[in-house]
Structure formats: C-alpha cells, structure tokens
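Only one chain is included here, represented as structure tokens and corresponding to the form predicted alone.
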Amino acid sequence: MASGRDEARKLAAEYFRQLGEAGEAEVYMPSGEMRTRLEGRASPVASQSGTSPEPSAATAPSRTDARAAAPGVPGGGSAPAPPKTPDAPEVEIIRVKLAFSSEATTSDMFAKSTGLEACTTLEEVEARTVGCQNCELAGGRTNVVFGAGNPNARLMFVGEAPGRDEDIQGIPFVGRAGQLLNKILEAAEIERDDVYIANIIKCRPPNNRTPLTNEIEACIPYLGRQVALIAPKVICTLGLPATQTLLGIRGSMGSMRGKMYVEGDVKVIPTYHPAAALRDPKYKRPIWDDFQLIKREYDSA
C-alpha cells in the first residue's frame, strides 16, 4: 500500500502546485475525498495529470492474475487497463446572438456603417484606432491599447478597458491583473503568445472607472472587426462589462459564469476579471474552475 500512497501524495502535491501557480491560497476538499486519494484509489487528480495511481495491495491483482485476465495475448497478456477517466461535468449551454452578429437584436450599435468592413487585416484596423476621436476618452489617452497576441488564435480574451500600465505601454493586461492572468494561463498550460487579448474599449477611462455606454458604442466596432478577422472558436470575457456587452444580457457575474454561450461555432465563456481576485481572494476559486472549462474547449477547438 505504501507505493500507492506515495503516488497519491505526488499527484496531490502536483495538484496543489498548479493551484498555487494560479494564485489559489486555499483548497476546499472533503476529508473523505482526501483520505481516498491518500489510500491510492483513482482520483480526478490522476485523470487531469494523465497518470493513474497504483491500486492498493488489497485490490491489486498479482502478476499471474493480470496475465490470466488478458487472454489471447502472447506471453500471458499485459497489465490491467487504467481506470476510465470520468466524463467532464455538464455545463449549461445557452444559444445567443452575440453583439457582433448581423442578426443581433439586443443593440443598435452596428446600425450605422463604420467602414471597418473594408479592413482586411488587424494592422489596418489598428491604424484606424490610432487617430480615433469618436469619444471623449481620446483626449486623455497616452496610447491606444488595440490588442495583442496571435492573429489566428483559437482562444480570445476580452476585458473591460486599459488601466494605467496598459495606457503607458499600449499593450493589454500588463499590470497587476495581467500578471495574475499570466499565472493562471501558465497553470492551465495555455501559452499567452497563442491567444489574443483585447478590451471592449481601446482608451483608458479616467481613474479606471467603468466605461460609459456611449464610450462602448463608439469603440465596440473595432473589437467586432478584430473578432471577425481573428475568428476565434472560444472567447473568454473577463468581468461584467465585457460579458454584458458581448452577450447583450443583463445580470450579475455570478449568475452568468459557469455557463457557455454559443452562436454558430463560437463559444463564449464568462469569468470574473483577474482584478476581482486581487481585491478579494474568494474569486480565485471560481476563476480557476472557469479556466478548466476554457481549457477543455480550447483543446478541443
């Protein structure tokens, strides 16, 4: 039994290490489940890591039994098959018309042509944003924060607005919230260079306040064209303003996360903004749970 317990401890240690990289300070686990893991039985940790814990001495078949259990194999067969990986938990799927859809009825922000449909590359769209004067935020910006990442990304993150560090550098998510996002991506084994990151507005609001409706309406066509050109399969909205804007749905972040919103072959998965986890650690757990769903859909895209 000792070897089974050692393997279970190694798997648990790896699991806790990943949570630590994601910024998780607390782990919630029933004592019964922990006892089961330490006894060396099959566990979700083993399934996530791609390895299976050794069976306990009480249940492990002998070499003779293992060979006898595999008839038709020369030399007496092979080791027993590992436990079956449990199915991923069901997630509620909601069909929507995204804000970028030509059939969207939740907003008239695209009723007037912007001319951006003539832009065939991200560079052309970005060039249009540099001289943008469509709202009052243009007067207070240091840099337009257009977006950054893989122009052919399968996964795209959409946040709210640039902050101070982003305004200075002209790159999204480089401040404290961006550093936490980097840690979460690393723990989820997603390369930042493989995804694309943008915001619903491209200029920093004064004192990092929430963007106003007229500011979003003036700027959202740029994001719409970005999404059209990148054509991601999965979009993760970070925070309430980004989630409500893309989905055209009003509600709390708690009521909208944990679900998947689908239009055609595009899946939108909302989660809390990393800045929320910096303010209150209680948001770290739901963010990490949401990233498990994001990872699953990203890998299958």
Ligand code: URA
The other form holds:
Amino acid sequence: MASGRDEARKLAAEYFRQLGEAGEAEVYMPSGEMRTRLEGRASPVASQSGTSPEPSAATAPSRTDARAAAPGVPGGGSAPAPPKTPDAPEVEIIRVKLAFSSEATTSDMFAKSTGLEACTTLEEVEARTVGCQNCELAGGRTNVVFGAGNPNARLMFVGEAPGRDEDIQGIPFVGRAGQLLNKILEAAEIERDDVYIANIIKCRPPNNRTPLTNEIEACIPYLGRQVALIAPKVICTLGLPATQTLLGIRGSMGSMRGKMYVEGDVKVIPTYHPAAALRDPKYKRPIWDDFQLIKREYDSA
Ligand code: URA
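Please give the corresponding structure for the form predicted together with the named molecule, as opposed to the form predicted alone shown earlier.
All chains and molecules follow, beginning with the one already shown.
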C-alpha cells in the first residue's frame, strides 16, 4: 500500500504537471526535496536533491525558510540553505484592524449583536444555523454548510459559499474546487484535518452566483463567532468576497494578495479561490506562492 508520503509525492507530481501545462518553466517543492524543471508541456523531471532554489519574485516567500521549517522531510535538513534573514521582509506586511476583530472600525458587519456571543462552542453556534432564516437563501438549501475541521486549528481557510456538492453533503470544499484545495494542501504538507474550513455564507446561492451584500451581512455573525472560538493564528481567505469581507477593504485580488494583513498575533493571507485556477491555470502559480507563505506562517504560529 502506498505510504502517505508516496501519495503526497504523487499529488505533488500531478500538481507540477498541471503547472507545466500552465506554462511554468520551473517549480519548487517547499520541502526542498527536489527542484523540478518543466520543459514546455513535458512531464516533470526531478533533478538532484539539495539544489538551492532562487526566489522568482521579490514578494515571494522564502522557499528555503519553508524547507527548513518543514518537519521530518527527508533531505530537508541537509540541503544547503542560504543564510536566513529573519528580519528581511519577504512580503509586504500591512498592519490593520481586521474587520472581524473587536477593535475594528472598518466594518460593523461583524459587530452586530446577534446573541451568538453566548455560544461557547462551535456545536452551539452550528445549532443556531440549522433553522436559520436570516436571508432568502434558506429557501433553496439542502443543508447549511457550517464549516469543518479542527476546532483548535491554528490555520483557518475562509471561502465564499457552498456549491452544489457542498450543499448536498453539508461539508465545505468537497466539490471540484475542494479537490484542488486538497491537492494544494497535500503538496504544501498541510493536513486538511488539522485546519478549519468555512465560508463567509453558509447556504448555497442559486447557480453558484456571488453572494449578495445582504446575504453576507445576514450570515457573517456565524463566521465571526467561529473565528472567535477557534482563534486561529493564520487565516487564508480564498477569493475576492472572502478577502474583502474579512479585511473590510475593497480592492482586486491581484492588489490584495501577496501581502500579509496583521493585527496582533493574527495574520490574514489572501489568495485566489481554487475555482479561479480551475477556470484559468495562470492562477496556479500565485496560489502556490501564497501557500508557501501560509505554510511558513502556519509552521511558526
Ligand atoms: N467554493 C467555496 O467558496 N466554498 C465551498 O465550500 C466550495 C466551493
């Protein structure tokens, strides 16, 4: 039977193949186990382990730091690493009042009193969502998709809204976008069971359209309480609606990603929604770069 590591390698190889199809010339494993050069659409060929990769963009997180931080990776400790410069900012760090924090002034969406503050467990909050009629999406749902994962997660992912598969199963990110998210998590050596995954709204919008402002406003107190109870140190927002809602700012994904938004010891790292990469492979590379930052911050949280 294939070991977990073999399986992860297979998934990573598949991910590299997809990057190759997207026209990437060269990709790097965050573990440093291999440096892979992709020639056109050819299959990836692993070169000698231990080759030190160069960063490809000024804002890209340090791959060598991620490698050094990756626990238990064969060869990870022996690969020559460039000198660490922990003080050198690798990404732009923006100090903010996060929209969901108690001190936020940017958005009062999260501050509305809903009585959810009385819920001291995720189960209690979930029980409050079951019969929720706060917006018209209640009429079309099969299931409320509350969220899933480790209630003590240091890393939380926040997506947009349930799709068809999620609505049927009542679990976030189980459809095609979820399967891609799983592959990215595996390649980044992040266990899905260790993190928590939720959406800004809990019910599926018709035809998977973007959530409306009134729907987000009606639903966001649930997410606010989830975040307060889980108290993650790193939050990755997937896509524009989640990023704008949690940061309380307007902007394009291109302008907001590649940066880290920090309040106290909480870091928000936005990236493109995996569904964007399913539609257009050009998003895979920036997503991968963002995941290296996520991995690094998660490992040190
Ligand atoms: N897209 C999302 O944003 N969330 C899901 O749960 C599934 C797809």
